[in-house]
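Given as C-alpha cells, the chain that follows is alone and in the form predicted on its own.
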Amino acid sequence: MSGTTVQPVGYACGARVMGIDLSKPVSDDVAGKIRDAWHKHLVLVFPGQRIDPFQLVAFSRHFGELEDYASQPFNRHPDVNEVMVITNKKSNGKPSPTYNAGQNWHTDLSYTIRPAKGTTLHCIEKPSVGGDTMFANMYLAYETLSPKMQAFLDGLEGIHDASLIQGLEKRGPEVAAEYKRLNPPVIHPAVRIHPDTGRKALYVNERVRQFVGLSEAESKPLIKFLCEHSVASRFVYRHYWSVGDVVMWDNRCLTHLAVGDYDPRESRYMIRTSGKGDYLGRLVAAENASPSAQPTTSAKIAEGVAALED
C-alpha cells in the first residue's frame, strides 16, 4: 500500500490505517494487504472517511460475500439490505430497533447459524462524549487459559441464544418476539479455530446460554468465569470514535461491546455491514428432533458447507 501506514494503536489488538481514501475503488492488491493487517492487529481504523452505504459494501466484498441481515430485517438500511443502520434516532416517532444494540459483550450474529466473519462500522454521527467500543482478543484470552482448561473446553460446544441481547426487550414486544423467532438457540463450539491463522480463539461471550451435554446450572459458572477472564484489561483495545471512522474487525478471534455511556438525546449513527461467516453452527432444535426429520437438517447443513468450500 503505498503511501498508507499501519499504526498499532492497542497492545492486545488495534491498529490505525492512514493513506486511503475509501471512496474510491480498492485494488485486490490494496485489499490484499488491508487483509494481511487485519489479520495481524485484529481491528482496522480508517480515519477521516465520508463514504455512503453503497461505498461500504464496495469497500467490504473484498473481503467476502455479505450478510443480508434476513435474521434482523427491522434494522437494514432502506435502499441497501446488505447494511444495517445502528442508530438511537427515532423513526415514525418510535426508538430505533437497534437504539440500544451491542451493549453486552458478543460476537456479531453468534445467534445465527453462520455467524458473521468480520464487521465493518461507519460513524455518520457522534455524541459528544462517549458511545466507545470495546474490543476483546479472544486468542489471548485462550491462551493464557491452563492448559487443563484448554482441553477441556476443546471439546465443548455452546449454545447461543439471542433472547440474552441485553435490552432486546426494550424494543418492543413485537421486534423482541420476531427476533427470536427469526434467530432460534444455535450450537457453535467453544473454542474456533481460525481458518486464515490457524490459531485457536475462546467463543464464548454473554449471549451464551450453556454448554451443550451440561445443565444450565453447571455451565453458568463456567461461563461467567471465561466471560469476565476474556474481557480482562490486558486484552482489550477501547476505541473513541471519530466521525468519519471506519472500523473492521474479525468476529472469529474477538468479542466486542458498544459502551452506553452517552447522553441518549445526542445523536448516534453508523451504518455497517457484516461478512458471512465461513463456518455453520447447527439448530438446537435440529438437535433434539425426531430421528426421522434430523438427515433433512444434516442435508441442509452440508449443502451449506459445500457452498462454503465452492
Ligand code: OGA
Given for the second form:
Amino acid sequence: MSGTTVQPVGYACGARVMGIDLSKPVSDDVAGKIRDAWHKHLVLVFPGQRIDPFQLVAFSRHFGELEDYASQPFNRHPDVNEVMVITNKKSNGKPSPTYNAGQNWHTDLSYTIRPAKGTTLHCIEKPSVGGDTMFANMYLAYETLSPKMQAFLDGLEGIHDASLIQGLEKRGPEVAAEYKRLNPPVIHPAVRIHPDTGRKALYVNERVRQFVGLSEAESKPLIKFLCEHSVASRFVYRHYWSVGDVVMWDNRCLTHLAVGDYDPRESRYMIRTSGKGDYLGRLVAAENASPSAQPTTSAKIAEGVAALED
Ligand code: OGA
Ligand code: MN
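We have the form predicted on its own; now please give the form predicted in complex with ligand OGA.
Below: every chain and molecule of the assembly, starting with the one above.
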C-alpha cells in the first residue's frame, strides 16, 4: 500500500487509514493489507471519502459475501439491497425505523443465527456535535478475566434476544413486532474464537438474556458483570464522526454503541453494509423441538425457554 498509512487512533482498538480512495476499485493486494490492518486494529477509519452505495458495496465485498438484511427489512436503500440506511431522517413523513439503532452495547445481528462478520458505515450527514459511536475490544475483555472465569465462560452459551434491543418498542408497534417475529431468540457461545486471528473474544453483550443451563437469577448478575467489565473505558475507542468517514469494524471481537448524544432535530445519515457471518448459531425454539437433540442439551434449553416465558 505505497502512499498509504495506518495510524492507531486508540490504544484498545481503532486506526486511521489514509491514502486510499474508496471510490476507485481497490486491488486484491491492497484489500489484503486492509484486512491485515483490520485484524490488528479491529476498527478502521477511512476519512474524507465520497462514495455512493454501489461503491460502498464494491469495497465491502472484498471482505466477504454481504448480508442481505432479510431479518431487518427496514430502511433498506432504495437502489441497493445490501445497503441499510441508518438515519434519524423521516421518509414519507414517517419516523425512520433506524432513528435509534444501536443504542445499547451490541454486536451486529447477534440476535440472528448468522451474526454479521463485519460492518462498514459511511457518514453522509452528521449533527453539529455528537452522534458518536463507541467500540469495545472483546479480546481484551476476555483476556483480563481470571483464568477460572475464562474457563467457566468457555463452556457457556448465551441466549441473544432481539427484544432486548434498546428502544425497539419506540420504533412503533408494527416495526417492533415484525423485528421480533423475524428474529426469535438464538444461542451463541459466550466466547468465540476468531477464525482469522485464533484469539478468544467475549461474545456477551446487552442483548443476551440468559445463559443456557443457568437460571435467569443466576444469569442476570453474570451478564451484568460481563457487560460492565467489557466496556470499561480502557477497552473502548470512541469515534467522533466527520462527514466522509468510512468506518469498518469486526463484529466477532468488538461490541459497539451508538451514543445517541445529539440534537434529534439535526440530521444524521449513514449508509451501511454488513458481511455475512462465518459461523452459525442455533435457534432456541428449533433446538428445543428437535427430537435428535441430546436430552441434556434439550433440557438445558427448555429451562432457558421456560425462564424466557416467565
Ligand atoms: C450499526 C450501528 C452505530 C451508529 O450501524 O450497526 O450500531 O452510531 N451504528 O450509528
Ligand atoms: Mn450496530
